[in-house]
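Here you get one chain, nothing else, as C-alpha cells; it is the form predicted alone.
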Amino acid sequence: MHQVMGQVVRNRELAAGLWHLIVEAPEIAARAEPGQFAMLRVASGLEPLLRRPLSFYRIARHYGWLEFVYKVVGRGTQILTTRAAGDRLDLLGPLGRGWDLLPGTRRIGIVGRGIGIAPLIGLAEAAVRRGIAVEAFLSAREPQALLGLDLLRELGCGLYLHTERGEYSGRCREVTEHLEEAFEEEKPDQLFVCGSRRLGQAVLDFSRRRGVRSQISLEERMACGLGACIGCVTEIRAEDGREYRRVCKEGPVFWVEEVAMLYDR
C-alpha cells in the first residue's frame, strides 16, 4: 500500500452523472490488481474529511495510470468533478482483495449493472491477456451508462446487453435471462458480478445449480479503507454459523456462497 500524490491526466463526464478519471500514480499502478480500489482525498482541506473509495476501472502499468469511473452521488464526488488535468490528488492504495482467476479457467462471465460494471472491465482485460474467453452480461438504466463497451468489443468479448429504455430495451426482462441462454449447453468456469443484490442472488442461484465458482464485489460505505474503523462489515456464512468481515480488508471481493445477504429474500 502506498500513499502518493498522483496527477490528474483526464477527468471527463461519460454520461449524466458518470465520470471517467485518469490519474498518474505509478507506485500504485505497479501493484494494483483488478477488483482492488483506492481511497481518494477529494479536497485539500478538512471538508469533506473522509476519503472516497473508488474501484479500479483499468490499470495501465506501462503509463503508470489508474483509471476510475465514478458516479456523482454527494458533495465529495461533486468536488471530484472539478479536478482538471494537471491537478494533484492524494491517493491511498492499492487496497482490498481483488478478483481470483482460478488455474485452468478457460471461459468466464462478467455480470454487472450501472456503476457496478466498472470493476469488471479490468478483470476482462486481464482474462483476455491470459487467453480466457469472456462473455459480458451488462445492464443499465440507459445505453449511455453501459460502461466499457468499445473496449470489450476490441477484446473480442461476447456482449449481452439490457437497458430499461433505449437501444437494448424490450429484448428481455432482465440481463440474467441472457446468462441462462448463453450458458445453456456449456457452463462457464467462473462468474464475476457487481452491481446489485438482485444480480448477486441471480449469480448465486446459477452457480449453485450449475456448479460454478463465482465471486461478487460488494459496495459499502467506507471511512478508512484500511479495516481499522470496522465500519464496512458484511455478514459471512461460516461452518459454525455466521461471522462478520470487513469489506475494505477481507473484500471487496468475496465468493458468492459466503455472502449471507444473498440468501435473504
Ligand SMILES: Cc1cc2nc3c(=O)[nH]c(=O)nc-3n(C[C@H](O)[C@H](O)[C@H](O)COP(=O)(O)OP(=O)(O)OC[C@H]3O[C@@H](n4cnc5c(N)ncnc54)[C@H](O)[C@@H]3O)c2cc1C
Second form
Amino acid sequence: MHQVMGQVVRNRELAAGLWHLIVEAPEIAARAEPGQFAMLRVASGLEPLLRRPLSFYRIARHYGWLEFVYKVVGRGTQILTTRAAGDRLDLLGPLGRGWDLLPGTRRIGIVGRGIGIAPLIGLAEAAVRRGIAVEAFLSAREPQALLGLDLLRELGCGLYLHTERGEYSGRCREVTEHLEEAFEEEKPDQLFVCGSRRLGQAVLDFSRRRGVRSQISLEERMACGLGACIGCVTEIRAEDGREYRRVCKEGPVFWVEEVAMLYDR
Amino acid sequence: MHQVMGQVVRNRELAAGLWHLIVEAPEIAARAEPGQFAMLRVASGLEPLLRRPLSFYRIARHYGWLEFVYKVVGRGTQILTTRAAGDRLDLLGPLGRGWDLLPGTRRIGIVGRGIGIAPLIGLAEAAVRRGIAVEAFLSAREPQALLGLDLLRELGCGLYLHTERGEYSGRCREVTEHLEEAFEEEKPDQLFVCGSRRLGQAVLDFSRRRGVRSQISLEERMACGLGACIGCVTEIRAEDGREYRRVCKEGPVFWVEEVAMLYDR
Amino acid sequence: MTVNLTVKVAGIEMKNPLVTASGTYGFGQEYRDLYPPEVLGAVVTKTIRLRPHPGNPPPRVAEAPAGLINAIGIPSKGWDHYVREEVPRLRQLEVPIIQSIVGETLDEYVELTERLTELGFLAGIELNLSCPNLRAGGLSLGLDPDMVYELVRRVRAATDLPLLAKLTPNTADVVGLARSVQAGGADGIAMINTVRAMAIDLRTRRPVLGNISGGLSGPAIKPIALYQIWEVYEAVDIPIIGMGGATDYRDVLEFILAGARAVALGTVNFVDPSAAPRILRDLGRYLEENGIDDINDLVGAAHRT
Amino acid sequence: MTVNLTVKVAGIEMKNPLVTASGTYGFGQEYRDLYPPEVLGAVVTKTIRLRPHPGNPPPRVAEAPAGLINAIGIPSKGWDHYVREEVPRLRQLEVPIIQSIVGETLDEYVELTERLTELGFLAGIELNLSCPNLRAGGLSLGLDPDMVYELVRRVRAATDLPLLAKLTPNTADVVGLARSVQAGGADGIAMINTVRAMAIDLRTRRPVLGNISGGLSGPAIKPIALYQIWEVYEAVDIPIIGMGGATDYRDVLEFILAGARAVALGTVNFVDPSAAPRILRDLGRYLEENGIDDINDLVGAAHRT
Ligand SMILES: Cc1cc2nc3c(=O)[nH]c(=O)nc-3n(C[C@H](O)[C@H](O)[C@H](O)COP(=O)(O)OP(=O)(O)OC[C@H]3O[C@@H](n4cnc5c(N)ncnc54)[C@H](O)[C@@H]3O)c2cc1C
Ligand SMILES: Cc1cc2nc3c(=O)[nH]c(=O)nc-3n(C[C@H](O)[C@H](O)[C@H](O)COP(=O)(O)OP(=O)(O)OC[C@H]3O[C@@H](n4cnc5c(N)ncnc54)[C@H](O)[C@@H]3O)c2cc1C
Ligand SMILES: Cc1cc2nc3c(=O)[nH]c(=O)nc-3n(C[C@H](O)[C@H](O)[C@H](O)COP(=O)(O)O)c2cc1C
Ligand SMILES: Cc1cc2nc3c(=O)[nH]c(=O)nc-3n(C[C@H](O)[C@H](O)[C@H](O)COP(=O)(O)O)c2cc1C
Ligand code: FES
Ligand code: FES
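Could the form predicted in complex with the named molecule be given as well, to go with the form predicted alone?
Below is the entire complex, every chain and molecule, led by the chain shown above.
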C-alpha cells in the first residue's frame, strides 16, 4: 500500500455521467491487481472529508497507469470530474483483496451490471493474458454504459449483453438464462460478479447448482479503506454462524457462498 | 443592498501577497460609496463557511465595476486568488456606512497604512472630483505596497510616504510629524484614517488638538455583514457611557472621537 | 399538482415550514432588500431581555470547520427600546412573528411574557432556555428538567399565546428537558441552540472570542441536531421546530424526516442571505418531482419503516 | 536549535505529543506501509472487550459536514483472540502502547485490567467510559460522576500501570467527570470521544446508519473539543490527551494551548493516512521558527495571559 500524489493523465466523460479517469501512479500500479481498489482524495480541503473508493478498471503497469471508471452520483464524484490532465491526485492503494483466478482455471464468466462492470474488465484482461477463455454477461441501462465492450471484443471474449434501452434491449432475458445458455454444455471453472445483489444471487444459485467456484465484489461505505476503522463490514457465513468481515480488507472480493446478504431474499 | 453573482473582470497580484480584483456587478456599483464594503463568498461549498468583507477600493460606476485590493492572509483570501476573469463571484453589497465628506470641506488628509490604504483611494477620487484638495499620508512595509500611488499622483494629491524598506524608508518619521508639517499653516477640514490603531490614535490626537472632524474605518470579525447578528461590534463613547455599535451597519466608518479603543493606550 | 407546504406549529398557521432562527435575522428588517419576510412561514426574532444588557466583549464571532462560533451574549436595549423601535416595524410584517425572550429570573420571563401578550400582535413566544447566566443551584437553569418545568408552567399561566421552548443541546438528557417543557404546558419545542465551543488563535495563543467560549452553529452541528430532534420526536407529542446547520432543501427535509414540523434557518442566512427563498423554491420542486402532495406527510417519516 | 518534543503523560514518556485515537489506528499494523508506528509518541489501540461482540450492523459510517459519523459499536473478538493475534505484534512495536478497554460491568473492567497488567508489555491502559450500554440507573455509566469515580477507583486498585480515563463529551458536566476520575486515581484524561449524532438518507428517508445514531468525529467537533479541554484543564491537575478533529499542526497546537499535553489523531488518519509524520514535521518546524525550545511550555499557555 502506498499513498502517492498521482498525476492525472486523462479524465473524460464516456457516456452521460460515466467518466474514465487515468492516473499515473507507478508505485501503486506496480502492485495493483484486478479487483483491488484505491481510495481517492477528491478535495484538498475538508469538504468532502472522506476519500472515495474506486476499483481499478484497468492497470497499465508498463505505463505506471491506473484506470478508473466512475459514475457521478454525489458531491465527491462531481468534484472528481473537475480534475484535468496534469492535476495532482492523492491516491491510496492498492487496497483490499482482488479476484482469485484459481490454478487450472481455463474458462470463466464475468457477470456485471452498470458501474459494476468496471472491476471485471481488468480481470478479463488478466485472464485472457493467461490463456483463459472469458464469457462476459453484461447489462446496463443503455448501450453506452456497457463499459469496456470494445476491449472485451478485442480480447475475443464471448459477449452476452442486455440493456434496458437501445441496441440490446430486445431480448429481455434474465442473466440466469444467459448463463444457462452459455454454459449449457460445459460449466465454467469460475464466475465473477459485480453490480447488484440480484445478480449476485443469480450467480450464487447457478454456482451452487453447477458446482462453480464464484466470487463477488461488494461495496460498503468506507471511512479508512485500509482495515483500521472496522466501518465497512459485511456479514459472512462462517463455520460458527455469521460474522462481520471488512470489505476493504478481507474483501471487496468474497466467495459468493460466504456472503450472507445473498441468502436474504 | 444586493446579492448578485458578479463576474470577475480581472484578478491579479500587484505586489507580493497583494491582489487587485475587479468584479462587474452593476447593481452594487450603482449604489456603492467609498468607505462601504461588500461581503464576498469565496467558496461555493461549506469551507470556508463565512463570507469575507472587503472594502471598495475604487468604484467604476459607468463600467458597473467594483474594485478591491486584498491581502492574502488566510484561507479565504488564498482561495480568492484562484478566481480568474470570467468566473462568477457571489457578492453582497454595498454594506455599511461610508466616509462623510462634509459640506464646505475643501481640503482633506487621508492617512493610511498597508492594506488600510485601500478604502481611502475611492475617497480621494471622489474628493478630487468635487474639487477638494487631498493630502495623502501613506505608509507600508515596502514601496510596492503603497496602494494607488500612481492614481493619487495623477489626481494631484500631496504625498507623504513612508516605507520600512526601500525607496521611502530614509526619512523615518512618525505620521504625526508628517501631519504637523503638511498642515502647519492651515489645518485640514477633515482627516480620514485606516490601517492601524496607532494611526487612528495619532489622527485622534491631531484632530482634538487642531479641531478637525476626522473619521476612521474599523475592522471587526463579521458573520453576516448586514446588521443581523450583532457580531461585529466595537465600543463607542456615547452620551451615557460606552456602548457597542455594529461595525458592519453603523460603521465601518466612525468619527474618531467616538471610538473607544483609540482612548485605550 | 399543487403541493401543500402549510404547516401548523404550536397552533401557529404557517404558509410553509421555513422560519428564522432567533439571533440570525434581527427583527425582520435586515434582509428586506433581498426578499420580503412574508415569504417565510414565520419570523422568530432576536431574543430580547427586560433590562438593557451590553452583550459580550468583541470579538464575538469566529469561524470553525463548516461552522460558526458566536459569543454575542444576547445584548439588549431593554423593553422600552423594543416597544419604541422594533414593535412598530414588526407590526407591519404580514407574517407570524414569534418573539424570543430570556430572563435573568423566572419573574422576568413571566413579566416579559405578560407585556408581550398585551402588545397583541405576536403569533407566539419562544422561551430561550439556554441562558447560561440564569442558574438554579450549580446548574444553569436550562439544564435542569425541574426548573425548566417550573419556568414553562409559570409562563404558561401568564399567556394564551402559543409557547415554544427552546432547549439547550448541551445536556446528556435533552429528552428529559423536552418532556418537562411539554408537561409544563409548552405548545412546541425549538431545537437545537448552539453547542458550547471555543476557538484558539495560534498567532496570539489566546482564545479568539472576547468571552473565551461561545456556541457552535452551522453545518458542523447538523448531525447533532438531527440526533436530538430524532430522540425528542420519539418522546413528546408537541411539534418541533428543528434547526442546526440547515443550508439547503435537503437539510430541511432531513430535519422534517427526523421529526421537525418546521425548520429554522440560522447561520445559512450569513452564508447566503437569500437562502430562504432559494430553499423554498427547491423544496416545492422536490415535493412535486417526488409526488408528495403534503409536506406534513414527511414529518417524522424516518421513524416509520 | 534543538526543539524538545518529548512529553510525559500520566507517567508515560513519549518522544513527541502525537498519539493515535482509539479505534482509528487498529492495533498498530494498518498504517505500517506508510510510516513506522515508532514515529509516534504512543499508540492507543482499538478498544477491546473481554467477551466477543459483533458490533453494530452496517452501514457503520456516514459522512457529515467536515465530519464523520460512526456507529461501529466496538466489535471485539474477545480476550483469547487478542492475546493470540494482537499481542505478539503489539509486543514488537518499539513505542509505548496504551490499550483501550471497555467493560459490560465494573467487574469486567477490573478483570481486563488485571489480565492486561499481567501481560507486562503495556505502557498504560485507557478506560473507555463512553460505552452507552453500561448503565447505572437510567444513566449511561460514563455520564455519572459517582459511578465513574467508583469505576476508576476499582480499576486503580487492580494495576500499577498508568491509567487514562476517556470521557464522554455528551454531558453538561464534563468537568464533574474529570474531577471524579482524578479523585478515583486516574493518571490522565483522554478527551473527547465522539459526539452523539445521526444522519438521514433523503433517498431512502431512513437513518443512514444501521444503528440509527452514532458518534460525530473530525474537524466539525474541534471547537467542542477545545472548549471541553479548556474547562477540564482549569479543573484538574492530571494531564490531558486531547483530541477531536485535529487535521494539521495548527490544530495540534491549539489543543496544546488549550491544555492538552499530548494530542491524538483520529479521523484525520482516514483522510490522510500519512498525517502523523506530516504533522510531526510541521510541528517541529513551527517550534523552531517561533523560537520555542520546549513544547511543554505551550501546554495550557492560552490560559495564561
Ligand atoms: C470497494 C469499492 C469500489 C468501488 N468502485 C467504484 C468504481 O469503480 N466506480 C464507481 O463509480 N463507483 C465505485 N464505488 C462506489 C463509489 O465509491 C461511490 O459511488 C462514491 O464514493 C460516491 O461518492 P460521492 O461523493 O459522489 O457520493 P455521495 O453520495 O455524496 O457520498 C456520500 C458518502 O457515501 C459514501 N458512498 C456513497 N455511495 C457509496 C457506495 N456505493 N459505496 C461506498 N460508499 C458510498 C461516500 O464514500 C461518501 O462517504 C466503489 C465503492 C467501493 C466500496
Ligand atoms: C469592513 C471590512 C473591510 C475590509 N476591507 C479589506 C480590504 O479592502 N482588503 C483586505 O485585504 N482586507 C480587508 N478586510 C480584512 C479581510 O476581511 C480579512 O483579511 C479576510 O476576511 C481574511 O480572510 P482569510 O480567510 O484570508 O483569513 P482567515 O484568517 O483564514 O480568516 C479567518 C476568519 O477570521 C476573519 N478575519 C480574519 N481577519 C479579519 C480581519 N482583519 N477583519 C475581519 N475579519 C477577519 C475572517 O473573516 C474569517 O472569518 C476588511 C475587513 C472588514 C471588516
Ligand atoms: C450569531 C448568532 C446569534 C444567535 N442568537 C440567538 C438568540 O439570541 N437566541 C436564541 O435562542 N438563539 C440564538 N442563536 C442560535 C440560533 O437561533 C440557532 O439555534 C443555532 O444557530 C443553530 O442553528 P443554525 O446552525 O442554523 O445557525 C444564535 C445563533 C447565532 C449564530
Ligand atoms: C471509526 C471510529 C472508531 C472509534 N472507535 C473508538 C473506540 O473503540 N474507543 C474509543 O475510545 N474511541 C473510539 N473512537 C473515538 C476516537 O478515539 C476519538 O475520540 C474521536 O474520533 C475524536 O477524535 P477525531 O475527531 O480526531 O477522530 C472512534 C472514532 C472513530 C471515528
Ligand atoms: S473502511 Fe475502515 S476498515 Fe474498512
Ligand atoms: S457582522 Fe453581523 S451585525 Fe455586523
